[in-house]
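For reference, the chain that follows is the form predicted alone, supplied as structure tokens.
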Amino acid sequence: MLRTEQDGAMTGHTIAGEHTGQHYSEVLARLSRNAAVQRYLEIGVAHGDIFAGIACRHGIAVDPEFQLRTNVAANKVRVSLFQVMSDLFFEHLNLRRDLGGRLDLAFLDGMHLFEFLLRDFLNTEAICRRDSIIVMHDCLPVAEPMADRDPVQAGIRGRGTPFENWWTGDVWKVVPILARFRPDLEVMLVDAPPTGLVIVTGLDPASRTLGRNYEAIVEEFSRLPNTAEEIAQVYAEHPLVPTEEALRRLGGRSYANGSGWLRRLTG
């Protein structure tokens, strides 16, 4: 679990140690397995790395410039790639032509700004299955600096620190926010190194709450400080959940239509 300064206490900008489960890349490789996932979506590609991992029947890769350095095809059927904005896709989606069907498990990791993150989640929300999981990406911050909301300024802030370079932005704005306007989703924080995941099932793909709301949701929450103190409350009022347990929990799930294509690719 993570390991908190001692008796809470924040010291200085630092908010909590660092988070100590499995790799968060681990946990998505082995989440997608568990279910058998048939269609996967992760906004925020760059390299490659994290989609190379998952195993579905067709990956749908959207980031606004590829950087591909690895086999994004590994462990996949299919493959699409848009290389878009994540607002564009979703405004020229055509669910049945582009993706075959709605989405059983997605990867959110786009720009790192929370009125962002709540679009892509609204968005990828609308095309999965109530039993469907979306996991977000980068909402644990563990130190004030790597969230502030200029990737330059959270390099300068972080010199010298344990965690220099690092940069989650303020999409950790996007827990409360859920807690506040979607008290029916089930959102677990999970203590995956090295910004944790959120992992969000219970969706409601007819909900127009976060949509019909969004406006008045980014005014107020641009207001809420962005600082060691409010995110040290996130944590506080959601215990953080191990990886192990995690996926414990989220093992039932099985999206395999009997094809045995998650056998073929795995081995």
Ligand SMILES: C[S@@+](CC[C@H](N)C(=O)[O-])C[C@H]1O[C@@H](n2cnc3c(N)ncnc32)[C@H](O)[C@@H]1O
Given for the second form:
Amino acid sequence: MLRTEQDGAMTGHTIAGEHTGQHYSEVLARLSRNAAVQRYLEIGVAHGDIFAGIACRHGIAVDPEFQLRTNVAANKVRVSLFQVMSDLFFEHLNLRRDLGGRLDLAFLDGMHLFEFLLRDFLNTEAICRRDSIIVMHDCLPVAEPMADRDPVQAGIRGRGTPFENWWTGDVWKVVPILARFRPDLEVMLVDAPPTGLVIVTGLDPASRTLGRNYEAIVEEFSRLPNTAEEIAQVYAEHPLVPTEEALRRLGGRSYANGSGWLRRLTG
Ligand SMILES: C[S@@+](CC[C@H](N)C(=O)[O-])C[C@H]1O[C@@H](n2cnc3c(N)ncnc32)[C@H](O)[C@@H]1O
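Having gone through the form predicted alone, I am curious about the other one (the form predicted together with this ligand); can you provide its structure?
Next comes the full complex, this chain leading.
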């Protein structure tokens, strides 16, 4: 379990101890199997390592620069690759033609700047159902340097620390944004190494709150300091859920509608 370091014990730029649950790849793979996911979207796919571990009928991958090094078709019947930035993907998306229906599970891991993740979240929610699951990566940094908006600066500032070359950017700001503007959502902060998972359920695909207020939100949260103290506040305000407990809470969902072949894929 991750510990916030209080009472002046904040050493250097460290915010907290390292996450100690199951690795995020394992959590996502198990989630896809437990819920017998039909349609899975991943934004920011890089080498395809996480995508390959997901079991589903149709996997949809979005990345402006794929660097695939693994069999992304593994555990799937159908795969669609969109080699574009996520904004362009959503702009041109025809839900029925391109995806065949609404998403069951989405993993958002594209550009690590909060305004990008906020757009990815609101665009993804609009093509989900109420009972779909959205998982966001890197929102729980464990040291301040990795949260720098500039990946080069993050690298320089992290040199010589245990977190050398880690970059989460400032996507952690999406947690207080959702808490303030979308209190109707169920947001779970999960203790998955290396930099946490934020799992959102109880979605409202018809909600326009984030879209309508997008400019004002970005303006306001750009001014929120990107510091260890502010990040520690996120940990202080939200309980951190162990990965096993998170999977248990999300259990009982199945999107398979009794499809025999999907059961075989995910079993
Ligand atoms: C951290 S990597 C993703 C890693 C992968 N999800 C995993 O866990 O193995 C981030 C990826 O986001 C992609 N990316 C950057 N900007 C993006 C954007 N605007 N839309 C979609 N993907 C983006 C990058 O090309 C990069 O491959």
